[in-house]
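So this first bit is one chain, no partners, the form predicted on its own, shown in structure tokens.
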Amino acid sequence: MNVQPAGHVVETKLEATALHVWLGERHALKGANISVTAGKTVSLIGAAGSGKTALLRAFNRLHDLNPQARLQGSVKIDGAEILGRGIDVAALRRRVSMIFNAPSVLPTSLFDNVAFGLRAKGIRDRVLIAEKVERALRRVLLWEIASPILDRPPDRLTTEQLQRMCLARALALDPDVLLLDDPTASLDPLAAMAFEEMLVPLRRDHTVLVATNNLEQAARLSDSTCYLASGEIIESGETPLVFSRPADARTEDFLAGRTS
């Protein structure tokens, strides 16, 4: 999905293949094959049910809590198969750290809230996590705001700023990958767009998978572009072809809007 020069090589960082994902009788995914290379950006985009939301979960065995879930295919990080048994799941998600399109919030403290999976990964050391929490709140610009009232329930801060405390207790983690599941859905359309802008510098230090349903956020943010419709990925390519030159007349009409 990503040109780069001859001799240069390239590091897949994610990679689905022959990937299939049923949603008790929903047929959620179909055959996708993607591979995305480390460092870049990629935007999921396509209609509600297209596959996006299947895609991502795929990525951290997500679907492992839902008992109607069936996965079929493979889907490998770093080159190492992820799916079947063996696996240490808690692991790879700390590794491939999902934000949600709406913030999850825990009734604890912010600082609790930014700490709990260094906590839950075994760390006791309390200057470690307070070092390691301050960092992440700082990565997401919300140190300023935060640190006054880490020890309070995070209820006065806004939507936008509990999205990014979500992104803040990844981040702590030091996640290789982000997946990203439409994360402004909530949020106005300022709010969005300062959330966006948060996001750019992170991309630096991260994969990032982002399943969008704001085609402006995608073509910003992203290197690669995926267009999904019903189970499938009809395209993909770079952003930028993908949008002003898209080679499949489906990814046209989204994109123009003459299909939903």
The other form holds:
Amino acid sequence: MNVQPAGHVVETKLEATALHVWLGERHALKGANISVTAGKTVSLIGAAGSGKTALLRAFNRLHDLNPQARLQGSVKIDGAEILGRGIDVAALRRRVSMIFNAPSVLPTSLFDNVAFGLRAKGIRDRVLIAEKVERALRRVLLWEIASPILDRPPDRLTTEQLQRMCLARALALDPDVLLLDDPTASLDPLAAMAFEEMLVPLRRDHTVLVATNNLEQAARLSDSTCYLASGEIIESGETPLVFSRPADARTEDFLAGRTS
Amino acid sequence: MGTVTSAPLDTFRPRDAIVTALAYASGAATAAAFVALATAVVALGWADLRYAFSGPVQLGTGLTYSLLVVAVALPVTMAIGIPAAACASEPIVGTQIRVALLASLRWSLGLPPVVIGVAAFFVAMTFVRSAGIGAGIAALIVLNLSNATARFAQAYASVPAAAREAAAAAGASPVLIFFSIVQRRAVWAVSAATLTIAAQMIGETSAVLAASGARSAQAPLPLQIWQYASDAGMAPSEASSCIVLVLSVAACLSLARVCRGRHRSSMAS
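Here we have the form predicted on its own; I need the corresponding form predicted in complex with its partner chain.
Next comes the full complex, and the chain you just saw is listed first.
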């Protein structure tokens, strides 16, 4: 990981250049170029299988878990290349946290679920861990519900609350970047709206890249939007522009619900 | 009134009836053969069961030795099999040799265990220079290693990828993911695998030793069936041994089944 000099402002947080991802025989991402400015929220929209998740997973090297996955190209965070050997991948993932389309509950208590990343980082100070866990749970508006049942498995929580807990696990690490892979996919519309509202204040403190199938959510949440189809980035730009005056006919067709 | 409506499905009915009848007949014959065999073994061996434990046959001693052999061989098999299974099921732990390991597992699982076991038994005898307990333990480990590795790998593979990904996304190292997530979630599946392996150790070793013809063994090895294989007059004793053997295996497999049930419920929750 590179260390920026004090006072140096990094404008571009995430950058992928000519990025190809193969998942087995499938060419999931075809030469993607994308740049995400620090502190901004970018939505990735597109049909299922368009490469949204493949792109997200490249930014925290989660493709490493899939022996069938192969990447080619360049991915940089704060200007430092993260693909290739010699990278502390665990440290990278603490900086670039991710939550998934369904809550991923670890087989342990609610407290330990949230503290998992902190302990993985090597933090042993119980007071510090407890402070960070409480802060993270408060940020996702779950502290009131969670505090009486911290030492129990989180099986009493609703799906939306579990997804908040997963977000708290990510936030406990104070990450620079949040990757959200369709985080409301498993939630009903009301729960999805509540989760989305909880995300709004978090955008101020993090660079957020959210893959979503919910176009309204993309329009509400993001500063910029990127449309992908068949593994290619078709169009990207400021969200109001992409939604109101798309430059590419394929984007227009997708937004209008037409098959091109 | 002379109008024939041909339903295409009707043309299949005679064939379906034949296939169904054959399936029923085969099923019934297999079940009958199994029941007949079990009845014969029980009828033959039941009277000798008490005698077998108390008399000169010393089935009790054989069982004690069986447990001793399994008690030594099982932990060793687990100590080798579990890391090998981690290598096979967790790509980030053993990427480099994973392909070779999976290939060798596939090949070894294709061989009849008794072939591996007999070969291992004789190789062990060569080095240990006796048909005693050491050779038995060595044979038992080699006989069950590939099977045990495959079963443990299957147990770890049953843990959803989402759990590994969640832990990895929180910055956990591959080793931490394996020990704190995969092992914990697979604990019941690993227990089931261990009990199944124990059952196989008890069950298959007798076949190996019988096939190896080690009838002059000084120390009694699992259930000692092979010692009486050539003596028709000892059939009741063999049958009583078989009852004990089957009951031991059934006990292990029943416990394994309970563990698998617990694993399934823990995965579902």
